[in-house]
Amino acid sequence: MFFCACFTAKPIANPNKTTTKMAKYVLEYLWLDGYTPVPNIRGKSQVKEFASFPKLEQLPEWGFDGSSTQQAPGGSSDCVLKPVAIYPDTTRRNGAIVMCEVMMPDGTPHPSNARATILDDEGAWFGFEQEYFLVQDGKPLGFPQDGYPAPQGPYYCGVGYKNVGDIARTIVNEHLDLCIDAGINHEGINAEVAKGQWEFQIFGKGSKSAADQIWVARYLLNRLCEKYGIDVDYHCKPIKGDWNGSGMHANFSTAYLREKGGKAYFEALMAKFAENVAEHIAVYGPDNHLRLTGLHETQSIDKFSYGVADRGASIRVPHSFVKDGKYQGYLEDRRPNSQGDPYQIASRILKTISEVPLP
């Protein structure tokens, strides 16, 4: 007798065995590239199956050409792309961010690689402002195409077309919430002091982690801003005059000062402070000079001061640091601008604070 092959019998599936089903996920693979001043962001996506939502820890190694991001020539380009952070993105079916530091491929940290240089400490926390302007045809939301709108005063986390606009309100809320969809942790958003002008504030605790945190909310921010036509201005003074530059003011603490801190180990803190203006200013954004003049809410870039509730000097004491004179809490530097490298800014803090010795 003849069978056709496909009437022959199939074997009895094991009903005590489980079968794991797989789905295909498309990673961003993030990083910063090899430009100066300021490092831009890249990413490349690729697509991989896992059971659920990647761990951290299941994430490969990846590559990319360095010759085309200005770290590393063309005769021997291939960099590395190792991750250290994931978050959904639920902009994509099964979409993932993933942050990744750039190594050279004998997997030491590339010189662009200003994350590596952070010193590891879990007890330091970090939270940055993150100030910038919404820009449509070269110029900010809400300016006319000829001359200036109204003067600053009633844009600061103004309310009503005239101040803010329909579409700017609508770009910052739809940006918080696929930061929070993200589980980045994004602590609040208002519209600043000049017109067109934002902020967003992101917190985080250890060393490394609201740097992350700042780069992948830039990243979001970017690209949700690219399906309104509509780009992001980071740079620290984009509108010469009588208006407010952009910052990023970086809040710091470390176990010490939020559990011990002290009048005399505060005085010997700012001291160090004052002793490395130089290596402050050098990562703390380009063009500053512009921005920080000693008008509009800033210190001037060649002196050091602190105060309680200053926002004109260049550290902001809080009231809550100095209650009781117990000299604990955290302190806010407010001269790193929007444009600063959050990696190379806490890099740079957490430096000074580790020359000043302990009581």
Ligand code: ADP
Given for the second form:
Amino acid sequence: MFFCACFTAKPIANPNKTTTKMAKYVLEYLWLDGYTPVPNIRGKSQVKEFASFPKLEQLPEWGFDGSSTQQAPGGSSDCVLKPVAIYPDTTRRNGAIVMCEVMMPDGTPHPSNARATILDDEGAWFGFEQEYFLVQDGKPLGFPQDGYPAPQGPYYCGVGYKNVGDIARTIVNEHLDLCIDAGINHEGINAEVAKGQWEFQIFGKGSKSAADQIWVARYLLNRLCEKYGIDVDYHCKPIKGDWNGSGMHANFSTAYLREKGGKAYFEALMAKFAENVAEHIAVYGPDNHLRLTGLHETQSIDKFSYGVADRGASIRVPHSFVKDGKYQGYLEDRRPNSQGDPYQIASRILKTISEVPLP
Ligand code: ADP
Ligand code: MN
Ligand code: MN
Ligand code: MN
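Having seen the form predicted on its own, I'd like the form predicted together with the named molecule now, please.
Whole complex next, starting from this chain.
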């Protein structure tokens, strides 16, 4: 009898209950520091256990030393990292990249947190065209140690060693794969007008998505280049003279622009952009006067203009926009430069749009 009681007291396994096997995930938390006029991307890793690739809601907040990033005084240095987007990182076993907003300990956005200033709008879409130079030993790839390579002309979408060198294409293709693996809405790449200059394009639906993805794509590019001993120069005019600068054209649309539009609304919108030139230029990246000269497919920094298919205008209006007199679709603001913070750029564009009453 005694034996029997002992036997029945043992817990009976529930056949419906499956045991979850936990695995360790390496989470790279990214955030923007407090440097001005443009922030830098920072990242650090933490290891956490999950049953499967974590969802955003499962990610804990984390902290960092804001006194090392120009975001807090040493005496009260803790800043909070609030996860806002997660991407797989195939370069690491069970790896993930976690884009974060920087918050104050009381839960309000840190003053450096430009993402928090972007109006929430699911109907807002952005497409950014990020241009940049790959540099080694202080020179764009393919520039001789003294002097200059052959003038611009053959490099744009060029092929062959004399046009793109021996390593750049390996890097940009690897970067493209990394972005696609991360689920980034990467749209394509091209060799640009200057030697050593490249572009990638990223598109996102929702007011913050494309900007998040640009920052993660910049991070992936910078990190990838480490192993080649190469740096990415995002400055908008790294080489003086007859060499193209780097931009980050901001293509944008709202649900109203795509679905209703119309000439009167478009003209009211452009009048509002014209009123806010200084406010826009203030967040379109540093040293933009060196790039927006009126040459090299740009408008001068002190002028505002728009035009159909006009690459010398501040805002280029695609042919598709004016087709059949509809004034519907997206517009391209050509002024933002390669070093601009896409959060600040998206925030300003949507603010100006919000100041125009809908008919
Ligand atoms: P170009 O170099 O001629 O300016 P690209 O093809 O490099 O043109 O870039 C065009 C950009 O416009 C892409 O990033 C694309 O995502 C973006 N775009 C296209 N349609 C829309 C839209 N409806 N709203 C916002 N952006 C858009
Ligand atoms: Mn382009
Ligand atoms: Mn370009
Ligand atoms: Mn463009």
